[in-house]
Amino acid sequence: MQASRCYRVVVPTMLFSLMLVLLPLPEWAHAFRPDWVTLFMIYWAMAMPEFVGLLMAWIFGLLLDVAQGTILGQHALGLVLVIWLVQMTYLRIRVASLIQQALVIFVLLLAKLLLTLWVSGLVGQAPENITLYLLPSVTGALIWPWLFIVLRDIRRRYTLTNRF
């Protein structure tokens, strides 16, 4: 497979993950909005491991950094541990049920959320509420298996791999 045919499908759709981190939503559901870039670049990761990986998610943990207005550096950094751990286990995590991928992509989100929120609690930067912090892992969990569903199609329609 040609690694050109693969980043014409992969990077687009994380930038669109960047978009949905930009779409702006109602006030009372900032808290519930999923960390996209990460549940986008932790299935890439497993569905092509040779290439999408610490390089990728390094640039857009960068991108999304600069996005939001963060410390430069803390979602990257928090993309590239999910990434490396992803990398580390993905053929025991996508031999797993829908159902058991969500509690170990809700294990993998909890970490970058803890992560960052270290980061910015360094910086002096610490959220108010950190229950509230904390809700977009569960989120993502419950959206895994139907995001999963639908870049597992985008991915077969542009026959990119055959892992899942």
Contents of the next structure:
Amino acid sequence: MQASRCYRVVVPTMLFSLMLVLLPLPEWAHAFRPDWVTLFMIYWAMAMPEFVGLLMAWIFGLLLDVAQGTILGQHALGLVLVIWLVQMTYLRIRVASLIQQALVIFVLLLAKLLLTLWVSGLVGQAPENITLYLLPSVTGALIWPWLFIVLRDIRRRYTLTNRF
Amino acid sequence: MQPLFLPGPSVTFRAIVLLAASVVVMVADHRWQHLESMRGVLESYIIYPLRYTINLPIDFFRWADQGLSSQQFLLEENARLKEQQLRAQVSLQKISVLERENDRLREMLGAQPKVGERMLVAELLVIDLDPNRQQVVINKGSNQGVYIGQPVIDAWGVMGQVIHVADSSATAMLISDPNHAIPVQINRNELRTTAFGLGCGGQLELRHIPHNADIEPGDLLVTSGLGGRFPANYPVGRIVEIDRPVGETFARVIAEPVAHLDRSREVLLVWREEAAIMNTEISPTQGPANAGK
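Next, report the structure of the form predicted in complex with the partner chain; the form predicted on its own has already been given.
Okay, now the whole complex, with that chain kicking things off.
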């Protein structure tokens, strides 16, 4: 399988995840919105680690920063850390059941949120409610099994590698 | 055959390089604001099309809603708007007389003439930004001459100022953002102070107000024009709460913005006249939207 075919599927789905982040939600739902870009990125890094890796994570992190109006590099830093952890452990995460995977995803999302929280604090933009700030890690983990199945179907439909 | 190990330099090495790059980018962005152009390029060519796509169905529903509303409703609305227009026109007449009188008096005093202002209507894009920031995105950008630091107002008062500019969109920070401060004065007695944003609640706080300051709930805050960023005498907020805790040096004064920060859809971008001349030199294409003030 060549890389170009892989990117033709991965890049549109990643752009779609950026749109999910930008999608307007009612006020009460803001705190629950999962970090779609990170979830999508984790999936692709786990499914195709030889094509989707750190550089792509960094670029989409920067795009997320621009989209959300945060300081440039904040999400990029968190996303690179998460994808690094995924690349170190993807062989182990892959064989776990969906529920166990969701737990790992929770830890990964929490690590990213804590890192971005720390950066926000450093530049003097710390959120007022820390619990609400960390809530997306829970919703992200809860949504992971469904997201996993949808993305796996997309990957199989375009016959990108048959593992996982 | 799948390789067991990933090709290229080790993953950890690459991660460290990219983490370091992130830190460099963050420092460059935060300390020196060097990366505004890069942010503008990413925003213009990648993020703005996404925002636009998201906005399409919303715009479509609004359009369909307008198309399907009954004639009766439109007639009623038309009558109401005509009446409003008439009232506004009448009060404008009085204001123009007052303005002329004011100019004459200023001339007699030998004071500086007031700077003129020029405006452009922009629309908010219906999209969500980081819920912990008080920011909005508008559909006008550097193509229309929008610049960083430009004041954004709505029909009721000051909303905020532009902080990032892309080709055809711009991000504005609202006055209720915790990182925002705006020089104001109390309309009643011209007491000058600064209003800081309080974040999520959408309120403002006036700091360093002594206990004996002449300030009451209901007082209107207007921009003082100090600092040269916001034009003078636009309404900013109303005092809602004054707390004078015993034993503390300053009173705690809370104000509510008069602009509809969370409801306005149309906003106005303001150019001061000198800046406007510069801008028309850059982009002479925009004429009709500019209402002189």
